[in-house]
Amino acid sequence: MNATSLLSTVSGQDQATLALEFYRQMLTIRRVEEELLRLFSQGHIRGTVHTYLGQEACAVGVVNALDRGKDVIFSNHRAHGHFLAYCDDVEGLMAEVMGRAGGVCGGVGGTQHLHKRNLYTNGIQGGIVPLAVGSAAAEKFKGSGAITVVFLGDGTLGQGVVYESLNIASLWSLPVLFVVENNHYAQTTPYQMAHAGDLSRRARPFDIRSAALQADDVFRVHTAAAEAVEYVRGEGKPFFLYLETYRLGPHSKGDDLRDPEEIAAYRARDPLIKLRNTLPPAGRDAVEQAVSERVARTVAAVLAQPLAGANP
């Protein structure tokens, strides 16, 4: 049974419950990211912050198609959304980004070096792709039944090691799902100025099955991801899932040179608002209140923690 038919068997009541849960996850990511930008502006965060604003449907749609108990995730510098969709550890994430002792990595990894269970992140996107392929090889040789998913951006498709990784994954029939989140910009450079050709077709010369879609509907993303996961797990072969999305926030902190009218046009098509408009007011309002209260409590708790490495 494919993912589409699986979703079609869910009752109306269960679909409504799932929609509210997806909204909770997406809204949690949105509120955490907004709060991190605010905290950075107040001097509570050292270094940098790459937020996931606008891309929430990608993380929630894909991660909820995985088996969190055994599948392996590799993410990049823009990893907060993937992390929260995977484990929902709001306090561990915020404490880590703020360099506090209670962070998921003790406050020493920061925003780009997160790790929890089977999720690993690193700011060098070209570097995580071969690592993910190696992980998939290990899971195949162990016979664990697990797959590996790697989230990469459009800019990463300019790295030669990505194509070496695609080649090995196909040649060795490895259970790895490549998820490209094309948010249209590599820092401040439009992706069309950095890449020739159709990015969604990059895996085809390696005989890797692929799918491309607009990531403006979390259920559509989830359906495509579930079908991809089913293929990778069942056939033991790689898959290339290409998601067209848009980064609503700056590349990091406040470095944003894009046309404000362009950003406004994409805000009008915000996947979070699109989902919100389908929800019953009572359930939606309850989710929003719960998420806001949770994030506020978390900020207060994290600010009270000692800095990583501070003397007791």
Given for the second form:
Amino acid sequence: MNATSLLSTVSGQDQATLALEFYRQMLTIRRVEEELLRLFSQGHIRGTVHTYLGQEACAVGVVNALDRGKDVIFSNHRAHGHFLAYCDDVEGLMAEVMGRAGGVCGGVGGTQHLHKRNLYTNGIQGGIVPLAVGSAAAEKFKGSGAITVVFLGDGTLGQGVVYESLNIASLWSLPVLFVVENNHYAQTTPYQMAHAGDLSRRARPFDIRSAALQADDVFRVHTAAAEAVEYVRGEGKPFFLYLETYRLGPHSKGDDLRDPEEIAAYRARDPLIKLRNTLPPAGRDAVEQAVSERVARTVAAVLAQPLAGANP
Amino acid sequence: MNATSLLSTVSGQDQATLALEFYRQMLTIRRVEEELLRLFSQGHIRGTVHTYLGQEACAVGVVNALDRGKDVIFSNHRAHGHFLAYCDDVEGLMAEVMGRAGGVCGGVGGTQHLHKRNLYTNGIQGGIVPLAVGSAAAEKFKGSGAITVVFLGDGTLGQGVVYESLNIASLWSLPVLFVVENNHYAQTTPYQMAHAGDLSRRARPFDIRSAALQADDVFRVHTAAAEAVEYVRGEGKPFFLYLETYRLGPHSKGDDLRDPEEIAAYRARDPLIKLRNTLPPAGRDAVEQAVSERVARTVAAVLAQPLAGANP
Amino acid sequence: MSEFLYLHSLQQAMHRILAEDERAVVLGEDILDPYGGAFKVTSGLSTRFPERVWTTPISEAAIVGIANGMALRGLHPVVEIMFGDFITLAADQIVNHAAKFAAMYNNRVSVPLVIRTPMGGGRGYGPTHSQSLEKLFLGVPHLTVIAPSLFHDPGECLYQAVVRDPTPVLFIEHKLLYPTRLLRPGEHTALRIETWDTATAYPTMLVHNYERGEPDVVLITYGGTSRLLPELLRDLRDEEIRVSAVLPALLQPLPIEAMVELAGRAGRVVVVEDGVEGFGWSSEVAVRVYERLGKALHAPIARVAARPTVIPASALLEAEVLVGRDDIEQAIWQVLY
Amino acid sequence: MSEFLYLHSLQQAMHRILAEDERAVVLGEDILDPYGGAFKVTSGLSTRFPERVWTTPISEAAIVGIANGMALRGLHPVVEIMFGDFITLAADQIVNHAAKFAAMYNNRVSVPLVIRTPMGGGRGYGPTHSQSLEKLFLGVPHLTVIAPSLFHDPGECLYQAVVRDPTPVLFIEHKLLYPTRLLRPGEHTALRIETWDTATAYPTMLVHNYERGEPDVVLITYGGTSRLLPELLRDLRDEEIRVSAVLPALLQPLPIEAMVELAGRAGRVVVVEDGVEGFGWSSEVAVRVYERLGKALHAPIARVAARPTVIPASALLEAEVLVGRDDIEQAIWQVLY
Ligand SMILES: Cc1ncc(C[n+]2csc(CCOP(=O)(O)OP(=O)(O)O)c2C)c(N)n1
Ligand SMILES: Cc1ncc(C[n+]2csc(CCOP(=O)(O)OP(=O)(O)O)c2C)c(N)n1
Ligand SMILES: [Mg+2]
Ligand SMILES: [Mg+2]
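Shown: the form predicted on its own; wanted: the form predicted in complex with the partner chain:
Below is the whole assembly, all chains and molecules, this chain first.
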């Protein structure tokens, strides 16, 4: 079934099922990220790890509006959420981040450089945006019916190649969905210190249809994404979906220099909690237990894997 | 006297004088460019030469709104008009383009790479745009009161670094005037084939004040430029001045593949002729004779110069 | 065949590529007919294959990025960068994207991208339109760099790069070669032209100005400087200097065997590159030859390259900076005596 | 002084620069306090000089372009590129702008710009955050490239680059040096550290593991690999191998004299660079030494560099690719026997 139409056609019963599934996906992301931070602090991960804590509604809302069987996703340094929402490969992801033999990229890529099926990430801000446009052009050329989605952060709107890409996507009528996650910061820089004007309007002069919304409600995101996907696929044109969200964790593993009060205020509006509060306790508990067990099991399994490159 | 205020304060008499001076400047550019094309076809110029035929009202209108004593100009591959309007150094320019010892850059730069006083050009589309922003920042930092102007073509709006620059100029409140000359083509590409949306709105999402106008009337351009300059200097903020113009000559020396009817239609609206038609015959004739003689004299003088790098 | 130019070979190859490989698409600035691209390599393509030839805005980074995306998704994109000088704008897409994906994703993808671009001076275009910037990209892992000489079949090299090569390829065309007649094995009476490694897609060509015996000196070079060889080698033959020129089409990875083999026979070696001197192709070639031949060389290797400065627009100044016939000849005399 | 790290030297220099040179300004991403930049080189600056430290959007091309404009207009901008891997995005501004203006405008302007950036792997950051991309910019005319080792005074080099050097400078800081203690002449009991050319701003340092006599082998390297030398040279001394290491701060233009002089004394040479092998710094160094010493060398020069592939994120794979102590040691044994 095409996810795009999920919301409009589902019955009350199905809607409840969907809510639990979204919760499962969001919670999986949350638990995996928390585990990764813990494993990092215990020395099981080197380098860096950018977590998606607080932004789960974006990935889950958008990716569930896609056709996972054919659509293409480009993502960035903060990709775990997009990756899990897309393919649910917890073990492949954790092993990759932890440099184990079973990682999706064999331990070569690491956290920022992931690939599985039709998902590709890279660690250069903005660099993957034209790739998404090229992918959209290729899929259009092949007549596959696939659309391409690219996730980018507020800070990444500083990169010129993003505007080159917006222009060409619109000029050539390409089926690409630009999803901006404004999580308020680029590393330490509040978006207001990096950008002039209203970020949600950046695609306007290129005649790209846009929508802007608060991304604290996964269903709101999903509805908007489904509409955007329908437009992109149906009209064969780009769309610019601008999501206001907030990063609850540190930029990467390090210090968090933001005002703790600000973080606390956003924590009170945590989209995961917001969704949780709408769920029937039984189903919710079952999901929580299943996710916790799964993640715990996976951590153990990954820690038992040999290090990537270790002689067998 | 600060050129910015020229128009608002001049009497009828002065206005007539100004018209003749603008005509002299525009005609000088026109004659120099025509000579360069002729010299090119005669083998006196190698490489390439991008002429400004038909766009003279842009350079003359804008540059006369500047304070030539301190303001800074960045320009591009099609810079002869900006150069002459700024410093009137016909011999230095022609010698440079013709590879003679007396060229402003000693024959190293050539047509696309000019520098004199506070004017700088380069042959990489878009590359000089952030330099203009940096220049504006430097002059602001030094407290010189100078503003910086950068000329760019419609095609050059394809370059991402332009948007990076617009964002930073606005974010940092820098006194820089972006002047887009939409002459309808980038080399062979009509601007509609290279751009989505309305080009004159490209600076909007960065909260940069903009104005768009037909540039066939040098006084209209000059008035708009003077207002823009006043805003940039007074408020210390960027401005985006979008000029609709038309290139009457070929892109560079080569074939012109445009529809001859289209060119003829624009030739009928030639801004030089338009201005000429408003001038008193006596003054006009005097200017024409003076310019013709000057250019002829200069060509002879330049041809008499040794080639750059020739052993004396 | 005497009119068959380097340019024609590339033009024909582009037609053949699009005719035979339905995954091939072409992107670049001003490449549509009737203009057909600044140097006409894409001439006629947009008329014949209108759906597969895309003229682009002036957005070098995005164009290469888009082609990267196309290649990842199974197409065979060919990008034209109008002047090689502008490749700097695509550096990130080449170094951190095209060349990285295969290895970074543990060899589960390939990026069959070809970037074609004209390099070189000699036409008075000045500092930003005359460089030979391929040197910036030599030493970038997993990037293939090709620059056929006039003794190659440049169209065949291009065909192989687009249709068969799974790696990203930077394909260098020297501006001064476009209007030059190709000299293929068997064609030129005064020179003996051989293909060293007939089995590879990007062969190394050997050009000798003598019939039998061993060379007095071996000249290793590539691409644009090949235009200087027919006359130079003929003149040197008149002086009874036996020269073998070794011209790889492949700059990277470096096919060193032919160079070492010939260099060993002469013991005297000149390495010439069109770009500015220092940290370039000729540095790596020379050091590899030293490493392999060591004391078997009769003289230090002479390296010839452009002077390390900007390339001036005016004729005399430009000629002073660029590599000319005389510079090579002088280097040959230097290693001989 | 035992706690005086490479990082401290740079931090102090930045403060001194801004205090003494009123034309100096600093631009970069996330450089404001309290964060003070990803690697803390700009720590404290924005608090003390709030008007002269500008945090920027993620716009590497524009940042360097803006700094170019500032430099042309008389300021002394220092740009921090957060990771050296991102320098590709500024390649056009470096190659076709910063490095060209002076010569292109017939030496009527100068571009006193400094771009600082951390390079190098070893911290598990993966393929796009671990490279040593300085090699891309070696051979770009009129660009000065500097990479002080831990035997240098990196802060003094930086000070000279910003305050006195009229050319555009690419200033390479290896990530693994930041937390490393500087070893200056006279300071280290086990090694003899000398400054070769005391008169220049960017000197070459000599590090010997013996007191008198001639070296058995000369090790030529720069920057980050210097961190491996204290232990390696001590161990080799225990094996009674006399090693002199030659470490220029200046990568380009290449200060060849010290290298040739020392190499000539030993006749055995190892050249090491942190970046991937091929067409790099060690190629040019080795070829220049061959050219100057020729048959006076007792063995072919051994070159050591990283494997030509992406730099993996995970520990063991990364270590396989990067240059380690053992690679250098092995090369030393190789030239010795
Ligand atoms: C070209 C480039 N410049 C700088 C960086 C360093 N960097 C990594 S993440 C980041 C902030 C990105 O901010 P944003 O786009 O808002 O994404 P977020 O981290 O908030 O998800 C920066 C500057 C980079 N990876 N690539
Ligand atoms: C980065 C770069 N890409 C391509 C070119 C080749 N080129 C020179 S002029 C030109 C067209 C520029 O069009 P536009 O900006 O409209 O200026 P115009 O020539 O119309 O004045 C092109 C593509 C260049 N000089 N620089
Ligand atoms: Mg952000
Ligand atoms: Mg134009």
